[in-house]
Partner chain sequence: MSIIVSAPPHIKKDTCTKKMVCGMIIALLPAVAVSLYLFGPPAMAIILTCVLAAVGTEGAIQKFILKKAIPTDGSAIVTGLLLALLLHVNVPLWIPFIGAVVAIAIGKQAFGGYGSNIFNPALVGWAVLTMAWPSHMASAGVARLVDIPPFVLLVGAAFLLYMGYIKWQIPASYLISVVFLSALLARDASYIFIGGFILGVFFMATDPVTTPLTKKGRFIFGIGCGILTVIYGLYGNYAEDVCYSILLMNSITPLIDRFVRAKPFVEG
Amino acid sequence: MRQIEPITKIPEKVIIPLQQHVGAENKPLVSVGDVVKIGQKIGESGISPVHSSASGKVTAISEYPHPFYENVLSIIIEPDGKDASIEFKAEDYSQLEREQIIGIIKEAGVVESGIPVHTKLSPSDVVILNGMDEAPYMTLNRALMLDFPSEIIDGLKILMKATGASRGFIGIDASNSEATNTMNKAAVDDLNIETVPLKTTYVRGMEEFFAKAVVKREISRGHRISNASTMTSTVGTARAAYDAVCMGKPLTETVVSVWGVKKSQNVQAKIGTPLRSVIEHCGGYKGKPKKIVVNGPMTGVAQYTDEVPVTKDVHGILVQYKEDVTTPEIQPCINCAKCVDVCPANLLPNMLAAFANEDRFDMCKRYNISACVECGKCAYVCPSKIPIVQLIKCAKEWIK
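Let's have the structure for this sequence by itself, in the form predicted alone.
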């Protein structure tokens, strides 16, 4: 049974933000009135292009709400329902040189957490894929591994060839035996690829800790990779690399875990689809929504409208209602040190929050605020309900 359901209904409009990566905003390559096809490059800056996910007419190029930024310049397309596509050029990655693979991934606009993936493909000894999920709300990695195991393995091989890595690992939740068995079967013919069971979830910003956990695990099993340089990625990126190289397809769709609707599920949505259309596909709201969070409760971002579009980095939509959301009164810090205990970067979040709240940014720098990965664990366990991550983010922005 397939875990991911494609959204087949074409939305009334598709909104393609020109800013979908860290760095200079893309410049539009089309004008109002132009007719575009699926896969056509419509924005370029020399860093990571954006492509049309629908065929139809460009009706506007204007500022539009974005799930992670303020209003950004976006290309609005009115789909014509024809699904006309450019011709995709597939390649045999085994016949390609490293530079050619990197070039294809760049042109496909593959992005991970805002970072163009081609910029991460520096020489490495090991490539590690994150197959962990922020359960129960984010289950897309499990769904991807069950639905596209061979594509992910080929994508991992592509990333290994692009970095020159001799070994590849996939970190999977130790309790997720079905995904582990599926991936092991897909990689059975390649002795250089292994799955690694892990018990801790590693969210955005924790790539370094994830890599260390996998490497440490492999050392304990007798492998000598303690001094290896590593490149970390996700199973979703591996699949996107496969699509780019083996299918010739740019990144125009993404898998999204949708939770808190009438039918919680994993869907494959076109880049530019409004959140409202994704939620309607899943049966709609269960009542009047109180909050819509993109990308899970730990590191996600609350939205002020469901008209914001799905972008390359939208992987989850969590809808919460009045009974799900409380606004507790913030209490003084009681110095319980729970935030210190859970901090993966071994920082003092309580001190950083206190200094940030007092605008003592010199002390924030002294206490190494830049090492904070903003995972949200400190705020989650804080009994005083202090918005630690929010304070740290504000301080980091001021310092920058």
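Next block: the form predicted together with the partner chain, after the form predicted alone:
A single chain, with no partners or molecules, comes next.
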């Protein structure tokens, strides 16, 4: 059974923000009234271009709400319902040079957590794909591996070729044997690619931590990877690289885990689809929504409107209702050290929060506040309900 359901209904309006990566905003290549096709490059600044995900007429180029930034200049397209696309030029990656692959990935606008992927493709020994899902409710990596195993393996080979790596690993949650088996089957012909079952949890923003967990395990199994330079990416990026090179398709669609709606599921949505259309596809709201979170409950961003579009980095939508959104009273810290036990960066979160609360930013620095990746685990486990992450973020801003 397919895990990911493509949204076939074309939305009434597609909003392509010109800023979908960290760095200079793209300049529009089209103007109001132009007719565009799927895959057509419509914004560029030399870093990471954006493409139209629908065919139709450009009705406006104006500021529009963005899931991660404030209002961003966006190209608004009214689809004509034909879904006509430009001609995609497929390539055989085994015939391509390293630079050519990097060029194709750049032109396809492949972005991962805001970083254009082609900038990550520096020479490495090992490519590690993250197949772990970040938090509760996010199941897209598992779904991707079950639905597109061979595409991901080919994508990994493309990334290996682009970095000159000789080995590729896919880190998968040890409890997820279904995905491990599927990936093993798909990679059976290639001795340089292996799956690695992991017990650690994946933390957004700690790619290196994740890479170390993979490399450490491989060393303990007798593989020689000492001081290997690693390139860490995700299974979603591998699939995007496959689409870019082997299909010639730029990044115009993304997989999103939708939770807290009538039919919670993984969907494949056109970039630019308003969250509202995605939620409607999943049966709509279960009641009166109280909070709409993009990208997982632990680090996600709460939205102020459901009109914001799906962008390249939207991988999850979580709708919460009145009963999910509580504001418990803050109790004094009792030193229980639950936050210390869960901190992936080996910090003392309760101390940092206490120092931040007293404006002792010098002490925050001494307690290595900058190592905090704001994963949210401390605030999640805190029995005193102290907003630890908020206090730490606030202190970081002050220190800047």
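Residue numbers count along the first chain shown, from 1. Because the structure is predicted, anything quoted here is derived from the model rather than measured. Between two forms, the rigid core is the largest collection of C-alphas that superpose within 1.5 Å.
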*Going by the rigid parts that rotate relative to each other between the two forms, point to the one of 97, 92, 31, 326 at the hinge.*
326
*For the two-rigid-part motion between the two forms, write down the angle in ° by which the smaller part turns against the larger.*
12
*With the two forms matched on the core, what distance in Å separates the two CA positions of residue 356 between the two forms?*
4.1
*For residue 347, tell me the Cα shift between the two forms once the rigid core is superposed, in Å to one decimal.*
2.8
